[in-house]
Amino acid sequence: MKINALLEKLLSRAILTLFLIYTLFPMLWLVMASLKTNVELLGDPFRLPAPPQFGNYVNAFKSAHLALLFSNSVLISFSATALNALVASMAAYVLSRYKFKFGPVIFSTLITGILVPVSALMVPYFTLIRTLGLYDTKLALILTYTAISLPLSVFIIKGFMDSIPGELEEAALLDGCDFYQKFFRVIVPISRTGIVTAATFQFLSSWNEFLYAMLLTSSEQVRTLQMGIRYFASQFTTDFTSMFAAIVISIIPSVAMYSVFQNQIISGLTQGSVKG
């Protein structure tokens, strides 16, 4: 039995090690490639840079105006995340705690949006944004990103709110809380883990989004960081190392966000799956 347990432990660790290498190797290679010259990269892609070319990062910021695009991405992503979390938590609360005639139908219809490919909504969103006069504005991206991720956010937060005992709301009512006080002072703090989980997914989705940033904007003043990466590739030449440096810069906020909230994400996904 001890030998079997030892073999099972070794096998599990070997599999985890392989997954770790499979996950980290592309990231490490990307960082290494971003510190080379184009000649070194094309000559031997897996050789260590000698010496490291940190100037690639400076060139990336200067050539593609990444500082402006980075600030646009921060503003748009955080705004869309905050708006999405607010709207989704309100919708999830009503669908979770109040029973009305078409509630299940509305919820089922809403979450089917998770299954709809983002590319299938390009024409409706473009038409709507142009009709509202919001084309080539940051608000267009904020509203679009908020709407696209609402089905997933509502699904996550509602699953978490379903597990909150109704007695807490009854106690709040006895203490004189109205609807809004009950929601913001009781439900939201208890549902914080689920809301943070949905908000993190929303931020990652908004930060890494490219398709709608290209579709709904035309000027550099409102475009996001992901659009700046295109600058380094043209029809006849590609500055690979500066492009890889820009990609590394664009990845850092996503990795940082997930690293900070990973415990709450895992907790929110697991707790939201259990009622009672």
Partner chain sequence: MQRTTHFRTGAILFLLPALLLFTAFFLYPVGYVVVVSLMKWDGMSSPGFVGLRNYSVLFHDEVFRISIRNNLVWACAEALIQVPLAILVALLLARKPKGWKLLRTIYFFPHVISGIAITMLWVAIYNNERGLLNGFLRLIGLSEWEHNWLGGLSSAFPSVLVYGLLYIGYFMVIILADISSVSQSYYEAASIDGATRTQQDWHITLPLIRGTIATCVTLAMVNGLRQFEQVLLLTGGGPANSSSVLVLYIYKELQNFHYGTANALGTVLIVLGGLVILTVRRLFNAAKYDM
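Could you give the coordinates for the form predicted together with its partner chain, as opposed to the form predicted on its own above?
Left out here are the partners and the other molecules; the chain alone remains.
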């Protein structure tokens, strides 16, 4: 019995450690590779860089217009996140607090959008964006990203708003708040957790999105960082180390966002699983 327990503990540790190595090793190697010379990297890929080549990062910025792509990504992701949070929380507010005939139908239609494989909708998105005259603009990506995550955001935010007691609103009404004041001054501040959760997911998915960034844009002036990495890969196949530097740069914002909002992400996933 004792031996069994010990074996079980060892086995469990072994499994957890294997997954840890599998998750971490490639990333540590990536950072290490981004600090090597190409000769070092190809000669002995597992040795530590000596000395670290921070010049790779400078090269990455110079040769792939990384600064431009980075600022495009920031602008597009933040705009889509802000717009998504606003539109979703307005809709979630009405669907959560007002009982009207079509409310439940509208809500359930909206959230079936979570399960639609949006990559199947390439052709209509492409023609829609072209018809609107938005092809190859940042606005095309901002609108698309805002819309794609809308069902998930409404679902998360409505979940939080549903738990706000009605008395708070009645008090606000007695204080003479109109509809808009009630929303912006009472409901939004209280639902902050839900809104931030949805916004974190939205930011990460916009920052990392690839298919529509490729499909709906064509010029470097509007393209995102993800496209930069792709082109880096095809154009600079000999300069691996700069490509790795570019990848490291591209993941820093996501990792930072995750570190700050880790608990939000985890609680958001939990909320989502309750209903499923």
